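To begin, one chain is listed below as structure tokens, in the form predicted on its own.
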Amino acid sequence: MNIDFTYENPTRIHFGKTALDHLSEELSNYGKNVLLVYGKASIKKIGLYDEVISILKKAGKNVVELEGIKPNPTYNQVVEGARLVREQHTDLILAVGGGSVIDCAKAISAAAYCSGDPWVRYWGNMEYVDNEVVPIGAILTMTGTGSEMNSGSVITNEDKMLKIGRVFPMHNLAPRFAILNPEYTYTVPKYQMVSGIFDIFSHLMEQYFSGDDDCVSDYLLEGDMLALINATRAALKDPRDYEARSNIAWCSTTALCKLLAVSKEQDWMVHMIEHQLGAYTDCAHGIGLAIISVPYYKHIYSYGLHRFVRFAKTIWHVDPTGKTDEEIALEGIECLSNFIAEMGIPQHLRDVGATEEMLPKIAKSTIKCGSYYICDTPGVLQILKEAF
């Protein structure tokens, strides 16, 4: 553990089939006015909307709704939510849905009482949030982002063609509580299920492929990856396998609650490229990550060869006999590619709405970062061309 760190996580998790039973006790900690934020009609189809509304009414809450949050939540939706918070004097923002809904709730909370232009201050300049914020609660219906137990928020500014993620202060913009019942994820279509699963896997790899110090975090990351692979294969056979779906849900939460990242430099370049892909195509986040990951890791593996060899042997059980380190590392990346195909994820950017004309724009607007190696714009463009 060669990097000093401070760890903090204020979110209280209620996990399991009876998790919603805890909503009433959580609501008792907040005032009367609740902004209920959710996506499309899915929470109504599964009956969760009616259950939540009933609990809110029994608790004596005044409820205002903001529905229709997109899979890539937009800044215009943030602005609308911030307006409602100010007008209704909101005491709690309750996000019901997947990570996009929770991300949007965090952004609304940060922006509502911001002095100045929230986009410029909090997504452009990445300033510290120094204004009043509104507490957030979450009820999860789709796993993937881990947003239920962290302070990250990814927002798309459609006018500027930018999709930017940032991490807000944990102590005031991580959800105060989160309700995770894996049964709520059963009705998510397979395409969205595997998108969320690869988002989880990518979170783990972004943290894993950094440093060679053999720290505790590396072993925890490997454990999460192995658990996720096993649970994914079970869920592909039976999407209503509670054990599998609960393990996927907890892998998602633990993957990005910061615990696995301590003492890690981290990479995040795959996410940066996909964010701009999402800004131009509205591609499902995890699907874009899967398509970009293989060409990206083939581009940078030689700079972190030791870690890619470990990944191949530990995660994919590659037999190293008679092989060079380079051959082992590349075989591990090929195993990753096979796992993506096993989930039925598209293999090419052209399959998710990207065009050749978009690629230079995506490459130019991508925020450059990395651990073992930092790609420049021509490097990002080459990766996109290989993914296309």
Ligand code: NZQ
Second form
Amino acid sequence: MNIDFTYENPTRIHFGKTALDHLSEELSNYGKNVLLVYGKASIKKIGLYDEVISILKKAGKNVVELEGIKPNPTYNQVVEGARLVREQHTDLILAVGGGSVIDCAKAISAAAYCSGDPWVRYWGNMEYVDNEVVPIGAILTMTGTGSEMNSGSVITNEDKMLKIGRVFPMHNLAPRFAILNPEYTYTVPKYQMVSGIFDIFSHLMEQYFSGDDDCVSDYLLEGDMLALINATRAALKDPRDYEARSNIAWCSTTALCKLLAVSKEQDWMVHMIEHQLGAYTDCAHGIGLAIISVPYYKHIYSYGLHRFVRFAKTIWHVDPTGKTDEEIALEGIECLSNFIAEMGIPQHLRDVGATEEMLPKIAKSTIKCGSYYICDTPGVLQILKEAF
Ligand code: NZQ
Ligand code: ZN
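After the form predicted on its own, can we look at the form predicted in complex with this ligand?
To see the whole picture, the full complex is given below, headed by that same chain.
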């Protein structure tokens, strides 16, 4: 563990089939005014909306609703939510949905009492949030982002063609509580399910492909990857397999609650490219990540050969006999590519609405980061062309 760290996580998780039973006890910790934030239609279709409203009413809450949060939530929706918070004097923002809804709730909380322009301060300059914020509770209906137990918030500014993620302070902008009943995820369409699964896998790889010291975090990351592959195969066969869906849900939460990242440099370049791809195409986050990952890792594996060899052997059980490290590493990346195909994820950027004209703009506007190697704009463009 070569890098010193401080770790905290303030989110209380209620997990399993009876998790919603804990909502009323959680609500008792907050004042009367609740802003209920949710997406377009899914929570009404699965009956969760009615259940939540009934619990809120029994608890005597005044509820204001902000519905229609888009996948890839927009800054305009954040501004609208912030206005509602100020008007209602909201005591709790209750986000019911996937990562987009929870991310939007965090952004609303940070923006509501911000002095100055929240976009410039919190997504442009990445300033520390020093104003009053409103506590957030989450009821998760789609797994993938880990937003239920972290302080990340990814917002798309449609006017500026930017999709920017940032990590807020954990102590006040991670949800105070999160309710995770894996049964809610049964109705997630297959395309969104595999998008969420690949998002989890990508979070694990972004943290894993850094450093050479084989620390505890690397072993934990591998454990999550192996569990996720097993559970994915079972969920593809039977989407209502509770064991599979619950394992996917817990992989998702643990993958990005920051615990597995301690003492790691981390990479995150696949995410940076996908965010700008999302700004231009509005594609599902995990699908974009899957398309970019293989060409990206083919570009950088030689700079972190030791770790890519370990990935091939441990995760994909590649037989190293008679092979060079280079061959083993590339076979591991090939196995990753096969796993993406097994999930039925599209293989090319043109399949998700990207055009050749977009590629230089995406490459230029992508924030450049990395661990073993940092790509420049021509490097990103090359990866995008290969993914096209
Ligand atoms: O809008 P509704 O009707 O709710 O439909 C949603 C949406 O269309 C649907 N859905 C959710 N639960 C469902 C369901 N459909 C049927 N049954 C259910 N139970 O699924 C669609 C996608 O939902 P969304 O919330 O957009 O998906 P996801 O959880 O993948 O969130 C993606 C967003 O999170 C950001 C991404 O960039 C993207 O903007 N991320 C957030 C992170 C964080 N906070 O740490 C990290 C991630 O890397 C990621 O960047
Ligand atoms: Zn992600």
